[in-house]
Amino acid sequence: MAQQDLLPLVKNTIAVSSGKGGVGKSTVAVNLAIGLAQNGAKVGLLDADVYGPSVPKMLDGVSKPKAEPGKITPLEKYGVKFISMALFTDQNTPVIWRGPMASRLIQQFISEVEWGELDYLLVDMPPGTGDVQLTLVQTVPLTGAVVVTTPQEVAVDITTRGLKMFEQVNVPIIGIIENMSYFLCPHCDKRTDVFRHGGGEKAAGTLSVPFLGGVPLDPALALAGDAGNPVVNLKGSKRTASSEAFAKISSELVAHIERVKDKSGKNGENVRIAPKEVKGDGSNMVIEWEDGLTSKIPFEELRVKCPCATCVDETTGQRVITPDRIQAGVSPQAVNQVGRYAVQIKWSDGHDTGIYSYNYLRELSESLAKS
C-alpha cells in the first residue's frame, strides 16, 4: 500500500474547521498560527476557504507570491508562511467555481507550494462539509482537526455534524474552540454572555473530545485583524483578553496534538483499526491488520464489491455491477492510501474510482471468514 507523500517535510497537518460560516474560524486559524510561531515552531497556513478567503487581509499580505510552473513560493508574515486564493485574484472579483475546480486548487496548494520544513501546517477550511473538505482528507493524512464554534445551540448543533464528518474519515479531533464565548466590558470588566455560554465545552464533553478553550467577543479582535496585525501579536498594554486566550489555546493545542499522535501510534480510542499492509498474493488481496488479524479477499470478490457510484446505485443502494460482468482474472494494478481512512484500487479492467474504507474492508473480511 503506497501513497505519495506530498508534504514530506511537514510534521503535523491540522484542519481548522467549522460547521457553519460566521463563527470566526479564519480569525482563530490566523491567531493560532501566529501563537504557535511565537512558541518557536515553524508554521504554515493554507487558506482553503476558496470562496471567502480572508487570511491575507488579516496577515497584511498584499503582494502576489512568486509562481513558476509547478512551484509556488508562499508569503511570510509574523513567522507564518501562508498561501491563499486571494493572493492571485482581484479583491472585487468573485470566485465562481464548481467544486472540482476548487478541489484542484487545494491539491495545487498542497503539492506545488514550497512549504519547506514545518512543525505545523494549519489549513483554514471552508465552512461545512463538501468537495474541498473531502479533497483534503483524501489527499493528505491529516494529523487531526480543530473545530470552531460559537456558544449558541444552533451553531453547536451544526458544528457537531461537521465533527462527525471527520470521525467518518478517521481524522482525530484534536479539540473544540468556542469563539465569541463571552463579552468582557473594557471599562468595568463586567462579563456578559451575549450568545449564551458554554455550548462548545458542553459539546466537547458530550462527544468526548478535548475543549481547548474559549475566546471572548473582543472589539480589538476585529480591529487587529482588519489592520493586518492579529491580537495574539499585540504587545504590552495593547494586549487584551482575547490575546491571552489565543496564546493559552496555542499552547494547549501543542499538547493535544501530541496526545492524538500517541493514541494514533498505539491504536488509541480516536483511531479505528487500520491495515498495516495491503498486498496481493496472485489471486487474493492480503490484508494484515494492526490488531494482528490477517485476511484474504479474492480479487474478483473485491472487484464486484466495489463501493463507488458506478458500481452501486446511489439512490437505491442496489449493486449495479454483477459477478458475470467482471473480467476473468481481474487484478489490482495499484493500491493507494487515501488519507487516514481508505485505499483506492486501480484494477486491470481500467476501473479506478472505488475507494474502500478500512471499515468496509474489515466488514468484508469478517463476512467472508464467516461464510
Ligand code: ADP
The other form holds:
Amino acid sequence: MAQQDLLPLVKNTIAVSSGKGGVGKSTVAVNLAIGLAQNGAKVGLLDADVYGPSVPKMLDGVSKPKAEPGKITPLEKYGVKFISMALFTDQNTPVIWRGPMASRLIQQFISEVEWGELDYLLVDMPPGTGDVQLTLVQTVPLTGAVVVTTPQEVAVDITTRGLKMFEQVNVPIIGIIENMSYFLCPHCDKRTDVFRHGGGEKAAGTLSVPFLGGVPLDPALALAGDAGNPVVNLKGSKRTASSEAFAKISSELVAHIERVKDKSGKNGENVRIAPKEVKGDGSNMVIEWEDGLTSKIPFEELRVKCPCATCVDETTGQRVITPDRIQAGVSPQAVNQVGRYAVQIKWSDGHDTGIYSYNYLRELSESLAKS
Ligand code: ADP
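Can you now output the form predicted in complex with the named molecule? The one shown was the form predicted on its own.
In what comes next, the whole complex appears, and the chain from above leads the way.
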C-alpha cells in the first residue's frame, strides 16, 4: 500500500521534533494540538516519544484506550484525539529495547487507530536524530516537521542535525519554535532573558527556515501540564504569557503548513517529481512520472546502481558492486514505498538494502536516456 494511502482521512501530518530531550517538545506538541482544535480544526496527537512519553499525563489520560484486534479507539481530551506509546509499553522496559518497539507500535497506530477525519495529526517524535527517529520519519507519511529548540541548545548544530534528517527524507521543514525563550515575572511583568534569548530565531535565519515564535519560561506551564490542563486551555485571568504564545504559534503554524504544501505542490524545493506508477515489464523497471515522462531502467542496470552502503563505499563514494558480479536475469521481487521520497527494492539475488530515492531514479532515467 502506498504510504500516502495509510492515513487517507488525515489532511496534514506534522512531526514535532527536537535535537535532544527536555527542551519541551511534548509540551509544545500538546499545546499546539489544543490550540489548533480551539481554532475549529479536527486534531489528533500521536505520542511516539517512546523515551519520555508525557502526553497522557498532560492530557490527564488516566483511562486506557479501547483496543480490539486491528482497531484501537483513541482517547479524546480538549477536542484532541490522542494515543500514546506510554499506554501500550511498560515504562520499566530498558531504554535500549524501546526503539524497535517504537517502530512496531507506530505502524500499528497508523493502521489501526480510528482517527477518523482529521485536519492535523501531530506526531510527538522521540528526541534526536538516530535510527529510531529516521525509521519513524520513513514510516509516517509526513506533510512537514516542526523543530523545537531552546535558546541555549542552539548550538545551531544540534538543530541542524534535526533539519538534515528531515531534508534527507524529503520532509519539508515548517519552522522552528524556541521554547523557554525568556522569563516574564508574574509580579512585575519584567522580562528576563534567562538563557541567551534569540538562539532559535538566529538558527532559523542561518538555516533559512521560518521562525514560528517563542514560548516563555513559565512556571504555570509546568504546573498546568502536571495537572492535566495545558496552559493554552486556561481561561480568563488564569491565562499567562505562554497561553497567548501557544495560541499565536498555533495560528502561525496553519499558515506555514499551507506554505510548505504550496511549495511541495509545484516548483517545490522539497518534493521533486515523484512517480505516478512503478511496475516491471519482465526485464525493465517502468516508471511513469507525474510530469508525464515514462522511463525504463533495465533491472540489471538498476541492481548494479544500487545506492546502499554495501554496494557503494560510504567514505570514498566508490562503487563496490560491479556489473560482472550481478546475477544474470536478476529482477525485483518486491518494490516497497519508503516515506514520500523513495522505494526499497528486494532483489531476486537476496539483496534488499537499497533505498532508491525518486531523485536518484529520475537521474538514472535521464542519464540512460542521454546514453
Ligand atoms: P521533551 O518532550 O522535550 O522531553 P517536555 O515537554 O516533557 O520535554 O518538558 C520537560 C519539562 O519542562 C516538563 O516538566 C515541562 O513541564 C517543562 N517545561 C517545558 N516547557 C516549559 C516552559 N516554557 N516553561 C516552564 N517549564 C517548561
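Numbering follows the first chain given and starts at 1. Owing to the predicted nature of the structure, the values given are computational and were not obtained by experimental measurement. Each form is matched to the other, and the largest set of C-alpha atoms that superpose within 1.5 Å is called the rigid core.
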property: Core superposition between the two forms, C-alpha change of Thr294 at least 2 Å; result: yes
